[in-house]
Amino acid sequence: MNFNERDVAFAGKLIRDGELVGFPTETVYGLGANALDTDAVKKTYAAKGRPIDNPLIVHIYDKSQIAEIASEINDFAVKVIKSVMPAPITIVLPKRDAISGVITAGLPSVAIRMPQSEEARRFLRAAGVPVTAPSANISGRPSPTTWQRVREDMDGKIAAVLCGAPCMVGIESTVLDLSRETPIILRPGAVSAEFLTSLLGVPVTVLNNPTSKVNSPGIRYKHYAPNVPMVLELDDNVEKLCDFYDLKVREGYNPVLWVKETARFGNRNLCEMGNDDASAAAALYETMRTLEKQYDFIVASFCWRKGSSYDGAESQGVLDRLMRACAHNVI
């Protein structure tokens, strides 16, 4: 479906019917269902393969909808719907009644986003109920960041795609847990816990170290992985990814090195990560799928140094992306 007036309101129409709708956000594509109708929320989770005890995310087009699904809007999550959203975060807060327990994997707390694609808003405003939305890919696959991708996963699976912009953000949302006495960052973002804390005046820590083994709802699976074995090097070292991408050679493979610069490589399939972190965010999941078709074992680099370019919100966001997508395989 194109985005204009006539196939938005007829997405928002399939929503309010309880079907499955793909669209278009700043951080990548989503799977709307209405946030209100169970059956069609469980949809969601059989479409995608998802496991039922990993949350979903609401979507809201306007602020004043946070009150009829949160039962409690603290001080923090004032102050950043006032300061931040729409935005990519998501706040958590403790949920209304009306929110089944389907959504949140039976958790007495809830998951709330404002998009700030104004795509995005335009489709939740025409669906005029709150909308579950992971991202519109098949379970543990990289996310989606153009309309394409979504029908390469979900194409005889939902009712439509929105055929919107490709995201520009290319990670999914900040989630920020507001439901405790300390805010935490859940799943790290394009929203950094460096702005958090300066916003909230409390320090703002994320929960797990992205380069640890973790067990939480949410991030204790493999995620974000291409169809093809992928390991993933942390120090930049230039001798280590051309032994590992020369042995893998010698066992059969056709690798390829993924990594921030080309030219230190040789003649080796090369395929450049990003040279700061909104690029590299931006391109993950799509380079992901491209390379997975191309070749049958991708080496990736990435260095996160203090001072150095990799070393923002994204780069955050970026290294925990790829340390999940190959399942802590580091080398």
Contents of the next structure:
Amino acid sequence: MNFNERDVAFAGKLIRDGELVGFPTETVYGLGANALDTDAVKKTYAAKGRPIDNPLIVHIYDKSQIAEIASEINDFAVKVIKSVMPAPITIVLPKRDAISGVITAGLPSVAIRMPQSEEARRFLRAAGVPVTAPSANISGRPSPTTWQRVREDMDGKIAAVLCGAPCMVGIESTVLDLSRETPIILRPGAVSAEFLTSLLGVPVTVLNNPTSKVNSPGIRYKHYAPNVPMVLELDDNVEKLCDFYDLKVREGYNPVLWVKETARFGNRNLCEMGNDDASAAAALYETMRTLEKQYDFIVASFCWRKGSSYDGAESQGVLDRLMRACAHNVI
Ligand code: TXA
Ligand code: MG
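The form predicted together with threonylcarbamoyladenylate is what I want next, because the block you gave corresponds to the form predicted alone; please supply it.
Below is the entire complex, every chain and molecule, led by the chain shown above.
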């Protein structure tokens, strides 16, 4: 469906009728369902092949909806709602009874997000109900940042996709848990820990910070992953990257180096990571989906050094997604 008034209104009706609709947001495309219709919400898990123990985010277009979803709004939440939202942030608060355990995976808390994207809010307003929306990808695949990628994963499984603009941010929202005594980031995104720390006046950190370089093995962490093997290098070590790439060539692979400054890598298969963390984030998932079609091994590099151009608000989010995409295989 095109992004015009008539189609947006129709998409809103589809939601009220219990159907699934793909729609644009500033982070990634979402797969919307009527949060007040448990059968509709259940369809989301089936379409994505998503484990039912992974809860969904409830999307709103007006801050007044929060009081109907959350049972308690503490001082931290008041601050975030007032001065940050709408933004690429999701807050977790204690839930009201009206919110089904199917949405929250049985948890007593609920995740709430008010997107910044004008297109997203037009769609949500047309729906007129709170809308659950995970990223509109098959579970485990890189999230879609264009409507074409939604179609790639969801064609035949959902009622419609609203064809809006490509997503500006490119990685999923920051998930900030405000249901505990101290705020904590469950998933880093474009609204940074540093920013939230200064706003809330208490240290806000990321749970299981992926930058701690613990080489956690295991498929448990694999998520947002391309369907070819991938490794990650974190020191911008040109020699190490070239050696690894050349080894893969000798093993018979057709690899690609996904790096910041391609000029330093000679005549190898190359792809640019982006000049700063914001542009790396914007292209991240789209690039994964492109590279997996052209090559059979991805050697990525992301060096997050203080003062470098990868030191901005999106840096933790990008690193988190890359770490998951390579299942923590750091070279
Ligand atoms: O940017 C985004 O947040 C996108 C767009 C579509 O808005 N949505 C998205 O949804 O990324 P999804 O389902 O792919 O990720 C939701 C995240 C998961 O990590 C989930 O575990 C967490 O939010 N979450 C949801 N409800 C929660 C809760 N009650 N407590 C803790 N975490 C929760
Ligand atoms: Mg997702």
